[in-house]
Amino acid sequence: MTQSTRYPKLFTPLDLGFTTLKNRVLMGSMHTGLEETENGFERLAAYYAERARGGVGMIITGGIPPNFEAMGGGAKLSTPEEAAEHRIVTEAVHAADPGVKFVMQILHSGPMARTPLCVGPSTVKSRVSPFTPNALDEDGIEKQLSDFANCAAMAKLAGYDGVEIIGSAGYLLSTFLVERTNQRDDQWGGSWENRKRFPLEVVRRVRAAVGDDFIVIFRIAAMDMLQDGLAWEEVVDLAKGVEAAGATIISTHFCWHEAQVPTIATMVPRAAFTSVTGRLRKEVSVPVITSNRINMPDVAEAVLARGDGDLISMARPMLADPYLVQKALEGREDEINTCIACNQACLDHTFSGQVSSCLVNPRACNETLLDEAVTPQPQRVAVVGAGPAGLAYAVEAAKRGHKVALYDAAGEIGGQFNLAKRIPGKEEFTETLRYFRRMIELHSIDLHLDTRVDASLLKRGVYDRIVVATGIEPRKPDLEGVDHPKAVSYIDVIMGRKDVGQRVAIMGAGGIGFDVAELITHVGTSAAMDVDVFAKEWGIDFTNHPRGGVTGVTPEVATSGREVTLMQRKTDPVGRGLGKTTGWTHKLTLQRRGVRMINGVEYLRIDDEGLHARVNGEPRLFEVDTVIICAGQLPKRDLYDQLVSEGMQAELIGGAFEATELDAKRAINQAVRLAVQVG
């Protein structure tokens, strides 16, 4: 490879004294869940090796606990036998690229460990954990310190080039730092000098255990988004102390799992927090990593050019495209499969105990499984429907050498993604459509837009395989007055084809209902596109940096002024079915805009008065101007039924296969898995 002139800072090596990073891009830590699966280390080896081949300068693994009480998920590392399993992964990574630095994150979950053995400085229960931690006594503290050092030594034995110690996010080290979770009155608590003692001692012990020629990274909560969190002066003092204790690099983090500020969701602007890293960088001498919502090379280059960091961490973007760095170096940015920060297959899986993957790249963490597919014999394949499922199938099949024709009745590709991209906060979906357009060109897929397909057309094409990805159609409920002028479809609202009144009822509180509510209550610039708007909406003070970085005042969210009621039939709390790591942000945003959320609703009729219903058995009239119907979807199978009736074989995928709730993750995953089997 030759140096890219477009990204001179991104591709400048970084000299660490005893070793050199070949560029300024690293794959940040993300737990995959593979450590607990059958053949997990072999699957991890394939996963990380592919990212090494993709051009990154450094890879940091998902968190590995140093002992049983630290286990919040993941295989611990405390014995030579466990180190031998890790060597399967380290050898694969170094064989893929001897120049990449492979670093293991030591994660002690502290009060958030999923075990009754969990420990903390005090018996302060985390809001996101079912267990109350056991307060560490002096012997317990000494054990934890020794276990950190031992884990680092085992990591070196396993062939890693370094370790990262995570001291943020509400995990063990950060709970020592913050007064609300450290209520001790001994040498490990009380004053700031005492509260910082434990994490600094961890760094000292780790450095002593691994020697001088080993990378030690400390991940610091540069802005923890927590009321009464760390003050800026404490962050700076801790960073200086960490440097003096032997850290090679400091990595900035902007998270506490209990904080009610989104930091990695798609509604967060790109590179929103890097200015904080830039401030801290001026206070220390070691290199500093910045992160969060940096998903394209031009964004990373701009961050480095501003002086907001020495290294750029991209975790989820490397799930989406393991070859992101190589593509940037070779001027192929339009081929990057961009992370859209949806969290649906990565973090949502992590926090629900599933193996992680990626919505836009289901191959992530499944490399060995999909590579075992049959060797293809070139076939002529027709894919009808250019929504997410059809696009994913067509591209995967074409990559494997098949001749693919892709049809859609619309004038553009994308299907339901063309609705999603119109929702404020979901602008990133345009990147996925850009990627698929480029893949269609690159792999010579024969695209036919504005084309309605029937059996006769497919017969003339003499295709070996026909795939029906015709998507969904909105379900029209059997409701008196459903054709009343007040009643409109969610598609017509999102596409701007129907006017929406001042008083609105939304029938259906799934993901689509929330998106519609976001759209019709939003006003002004999308927070995802403007850091200042985002900071105002979530109460972040980047200028004065109060404790935790948050003002403590309930943010005032600009709203359209509409009176909106979001309804659902189920008696479950509204929003329960939304994404585990992002659903709360959507719900909180709408609540701040005054959207009412009602469950247990039985819809009766729509008429001139509005929407008649029963709520928990009690009659109720909602005097509204508009009723937006988000009452689910039905598979659109007309073509499939026609093909079957004429004796033609076809496969159903995506919404045409199952349309209970629009689910791009499921649709794309299904499409890719079926496409690799074509042969």
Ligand code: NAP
Contents of the next structure:
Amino acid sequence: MTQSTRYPKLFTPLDLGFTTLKNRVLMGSMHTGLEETENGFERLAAYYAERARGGVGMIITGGIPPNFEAMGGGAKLSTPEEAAEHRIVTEAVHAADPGVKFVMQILHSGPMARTPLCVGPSTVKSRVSPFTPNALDEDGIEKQLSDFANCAAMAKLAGYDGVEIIGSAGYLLSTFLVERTNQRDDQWGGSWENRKRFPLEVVRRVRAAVGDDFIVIFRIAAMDMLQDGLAWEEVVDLAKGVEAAGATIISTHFCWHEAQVPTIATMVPRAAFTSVTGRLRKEVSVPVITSNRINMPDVAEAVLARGDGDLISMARPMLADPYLVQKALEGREDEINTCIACNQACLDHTFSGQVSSCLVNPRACNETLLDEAVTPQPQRVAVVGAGPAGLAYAVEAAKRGHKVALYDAAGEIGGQFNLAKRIPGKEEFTETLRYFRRMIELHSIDLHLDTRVDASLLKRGVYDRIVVATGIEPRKPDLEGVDHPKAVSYIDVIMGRKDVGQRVAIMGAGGIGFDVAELITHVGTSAAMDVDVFAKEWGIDFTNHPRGGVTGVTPEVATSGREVTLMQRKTDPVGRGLGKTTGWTHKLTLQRRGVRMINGVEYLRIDDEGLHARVNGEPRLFEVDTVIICAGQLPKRDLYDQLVSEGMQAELIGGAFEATELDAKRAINQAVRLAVQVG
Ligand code: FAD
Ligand code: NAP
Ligand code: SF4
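So that was the form predicted alone. Now I'd like the form predicted together with this ligand, please.
So here's everything in the complex, that chain up top.
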């Protein structure tokens, strides 16, 4: 099958009148944090140029503030000198592929800017910002408008093909639109006509500053996910106004940062929100972009075929695999390194002030640091353990031309990912395993499954380099009754090898404790696999589209009916160590299912009565049928110790190197960085 029959819609060019997009896929805007690092523009140039070579039709940069108060630091664009720095990036992208359209996002964070000088329509503080905004007066509003126009003009000077104006998410423009943040009674507030005035004026000023032959995208909050967000009629009216004011394209966005609905995390079904874009598309004549959890070409094609958008925005999927579009074009979809929507190395990094990257692709944003050179001196490498660390090392080394043998005691590759993929909401992990399986084939890695390796197998002299990626062993706490029949390991529970009773204590509230709680309280279809189930679980009404898209009623959540207590010894709030941008969703889901969370627990013993403990010093008996032990992990180093005792050299990676606070992000990152050093 040729690509044109496989993805006829995806690869149809889009004529914008003055210019043409070569296909329907764009890389959505993501802040990388590179602008603020040493050699940041050179690193950005390499990062975007690689995505341009990867076949995408349009790239939108991370948000660039038009002035200081818009962000509070960061690489603003308001002067020709600053525009000259951006030229490093625009030239690299256009040199990589002159057919790619490169668009800069203008981001005015408004009340969310990281500065006490931040501004807004009124002095209403954002729940997710430490600062109360300064209410703009008439002069202040005029300054912001002309700074937007100036920034767009500077973007044109810098060599961009267009700008995107973000009018959603709780940033400045969206705070003018809704009454919760716009409490003015002048021409910029009060009635809907007045509240929409500022965003529309921004579009008009930007269009006037850049002329006709320049792409202007407006990002609209098609669903704010807030009860007092925009009504559907307001969304439509705004879209029409934006079109009339000169926008070339409208991009649909879903959520404010303050919203309590997950919109991009891994428990969100693929393409969950596109029907809303489809409805808006019927109301305007400019092309409309849809987005959110569209991570594979077949999903994108189906969305276009349904008429749910003219263009597909894929942001994180382009971090995970810059060549996604090219691979789809050439029928190599099974080689796509799929974004699993974990947020662990991208958004979690952004929100903690680190440079973004990607859990499944640590080269993302590190293109200048992790080269892809092929070695002139291939080595014979044995990798023991085909979990994420061993897989990543083996594939990176093989790509570079080394001769790699990969061993695992299990009958399938993946290590602990074979446990993770069984957790409802983590179905995407199977894609990573599919990718690695294909890479093993493609790079002729000599795979030995069902092979428990000992030192005798790795005979001296056969390999130039031995890499031990044998992972972890679950920690068994030193506790009376830990071998009691009520006590079971998380592995047995996840693999369905042990029955779990009605009343359950989970000992350990780390990532695995939370996942086990999810598994044993879950019932029915996974929300990640069904938009209706997802909508019901999070109170979204796609059909009637109430204000903000949400019902406002606390959703009734289905549960297995088990009484579950999730506990930890630390006195910190339970769940503090979970992902910055996703932890709250896991916690809220379990709380809605009635899972109790207790900290400050001292475990005493397990016996026929249940789990005996002291909670904040007070004795307490948890009368449970099952105690699931999720008490962390220890490095599995038996093979390594054996090799060392026999005088053989080996490298440790992943959990075998360090089990404390290990996750797949660290395992894969360490593996790739070491494999690059092999030469
Ligand atoms: P492992 O995955 O443990 O792999 C080690 C491999 O070595 C195994 O396949 C084993 O069979 C093999 N092996 C051991 N000894 C030998 C031997 N002598 N010979 C041959 N083979 C051997 N991380 C995240 O980042 N995000 C998540 O959302 C996430 N969710 C998780 C959910 C669950 C339920 C679990 C259990 C883990 C989760 N993790 C998550 C953690 C992540 O899976 C681990 O950090 C990662 O798998 C560690 O990789 P590794 O390669 O070091 O070890
Ligand atoms: P973890 O996050 O380190 O949690 C271990 C838990 O066990 C903690 O609650 C700890 O809390 C408790 N504990 C430690 N020693 C104990 C002992 N001797 N007796 C009783 N309890 C003890 O590890 P994990 O849950 O096993 O997860 C392993 C790794 O996989 C994690 O690092 C995590 O990042 C990763 N993972 C990530 C996700 C994700 O969604 N991102 C999901 C699953 C797993 P106290 O010491 O306070 O009791
Ligand atoms: Fe996707 Fe996770 Fe990579 Fe972010 S870190 S791009 S969510 S796979």
